[in-house]
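Take a look at this single chain, the form predicted alone, given in structure tokens.
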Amino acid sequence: MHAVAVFPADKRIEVIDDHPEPKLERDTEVLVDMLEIGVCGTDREIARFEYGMPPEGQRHLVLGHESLGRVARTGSAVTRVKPGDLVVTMVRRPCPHETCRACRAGRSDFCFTGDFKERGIKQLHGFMTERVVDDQQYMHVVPASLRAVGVLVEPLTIAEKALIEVWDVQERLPWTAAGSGDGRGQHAVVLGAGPVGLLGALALLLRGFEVWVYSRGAGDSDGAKWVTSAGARYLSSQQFTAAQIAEQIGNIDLVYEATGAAKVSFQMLEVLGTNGVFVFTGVPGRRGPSECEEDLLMRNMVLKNQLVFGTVNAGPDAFANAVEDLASFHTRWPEQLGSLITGRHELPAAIELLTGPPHGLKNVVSFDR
């Protein structure tokens, strides 16, 4: 089969035509024809050979972890999906250690050991190929009505997992709607206007938050117009500092970070409100040390009862919520949702998408089926 593969030892990336055809080997496995694979920052970092690990004994790693496919065949014991279903396949697989309570409980997104595997990232081939086989337990059905945007499920799971954790921790505040997913009356700031940030903004709006998106684009940029058209407010870092934002908003209840930019994130952490929660989702690149007000941050966290946590990958609950919320987005914001996918490209174009200058919001490698 054709596939986009990285060869870390050789420092090269190419479209190969000899990737082995997958076969059903267990009665719970599913053969999926790939339809679309999203390209994200993680893929581009692997294409720069910053990380990425082929399966054991192999020289190449097939890229791609944001997927949408159609079920072609199923094993005899498969009950979750059927031929013709649209599916999104989860990324992470559990570690082998019996002592890892998270993986043994089916929550490898909280793996204790770090010996998990991830499709398209670490020791498992990804989805940027014609067909894949995986176990039914890792597949989530996407309604046919979401065919045009279903590839956004996986990036949306980042926000979904974060919000699941937010409601869990906010049960410490009994006078709020903690646990109900109701953010009415609360102020949320999203850092970053990329796909992860904008999908997070929609998830927060859906739950009733007042939402501000803070990004480096100008106040009259296309991203700013997208944000305001969805019902949120846009603030440009070219015009406003974090302190000025806090003056405008008042008490900031939640910050959802989706930039990987440490400096701006810690500036915003300095103005997080009383009883506020700050969620880190981005991973900063390897840069030199930067300054922050350590005493101020520590004082605020103690005296304002603040919580700060990071989140990575996603479990089955976040994928299920993402499918449900994407359907709600499609009903409420069809134009905005569709416009997040700014380009669909055939397989040969994937190399340029992975290694060339970034452009657009979400580019997708599409198999014409």
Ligand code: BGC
Second form
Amino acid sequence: MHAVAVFPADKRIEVIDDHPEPKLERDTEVLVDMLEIGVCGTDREIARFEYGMPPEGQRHLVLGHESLGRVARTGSAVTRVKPGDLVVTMVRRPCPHETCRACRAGRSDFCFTGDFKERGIKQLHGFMTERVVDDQQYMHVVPASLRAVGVLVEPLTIAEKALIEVWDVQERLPWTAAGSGDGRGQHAVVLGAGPVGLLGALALLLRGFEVWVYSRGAGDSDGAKWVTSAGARYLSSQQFTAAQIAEQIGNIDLVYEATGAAKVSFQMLEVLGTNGVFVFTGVPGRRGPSECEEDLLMRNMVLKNQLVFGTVNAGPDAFANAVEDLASFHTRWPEQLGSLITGRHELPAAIELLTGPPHGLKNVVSFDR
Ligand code: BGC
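May I ask for the structure of the form predicted in complex with the named molecule now, the form predicted alone having been displayed?
Up next: the whole complex, starting with the chain shown before.
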């Protein structure tokens, strides 16, 4: 089969045509025809040979972890999906260690040991190929009405996991209708206007938060117009500092970071409000030490009861919420949602998407089926 593969030892990336056809080996497995595979920053890092690891004993890794597929065939014990269903397959697989309570509890997204595997990223081939096989337990059915946008489920799970955790920790505030997922009356800042940030902004709007998106693009950029049309407000970092935006907003209850840029994130942390929560989702490159206002940050965290946490990957609950929310987005913001996918490309074009200059919002590799 055709597949997009990196060969890290040779610093090579190419479309291969001899990727073995996957077979159903267990009765709980499912054969899926790939429909669309999204390209994200992690894929581009792997394509620069800075991240990613082939399966043990192999020289290449097939890329792709954001996927939408259609079930072609199922093993005899499969009950979760049926042929014809649209499915999104989860990325991470548990580590083998008995002592890892997270993996043993089905929550490899919290793996303690780091010996988890990730499809398209770490020691398991990804989805940028014609067909894949996986166990039914990792698959989530997507309604047929979401065929055009289902590939956005995986990037949305980042925000969904973050929000599940936000409700958990904010249950400490008895007057907020915590566990209920009601953000009305709360101010949220989204850092970054890439797909992870914009999908996060929609998830927050859906829950009733007042949302401000803070990003590099000018105040009249396409991104800014997108944000405004969805019902959030846009603040350009060309125009406003973090301190100035805090002045406009009032108490900042939540910051959802989706830039991977540490400097601007820590500037925003300095203006997080009383009882506020700051969620990091980006993974910055390591550029060595730099100064930050540690006294101010520490004072604020204590005197303002703040919480700061990071989140990676996502569990089954976040995938289920992502499918549900995507359906709501599709009803409420059909145009905005569709316009997040700025390019559909055939498999060979993936090389340019992965290695060329970045453009657009979400580019996807599409199989014509
Ligand atoms: C993926 C996650 C993964 C993380 C770290 C992200 O791009 O969406 O599923 O856990 O990279 O490898």
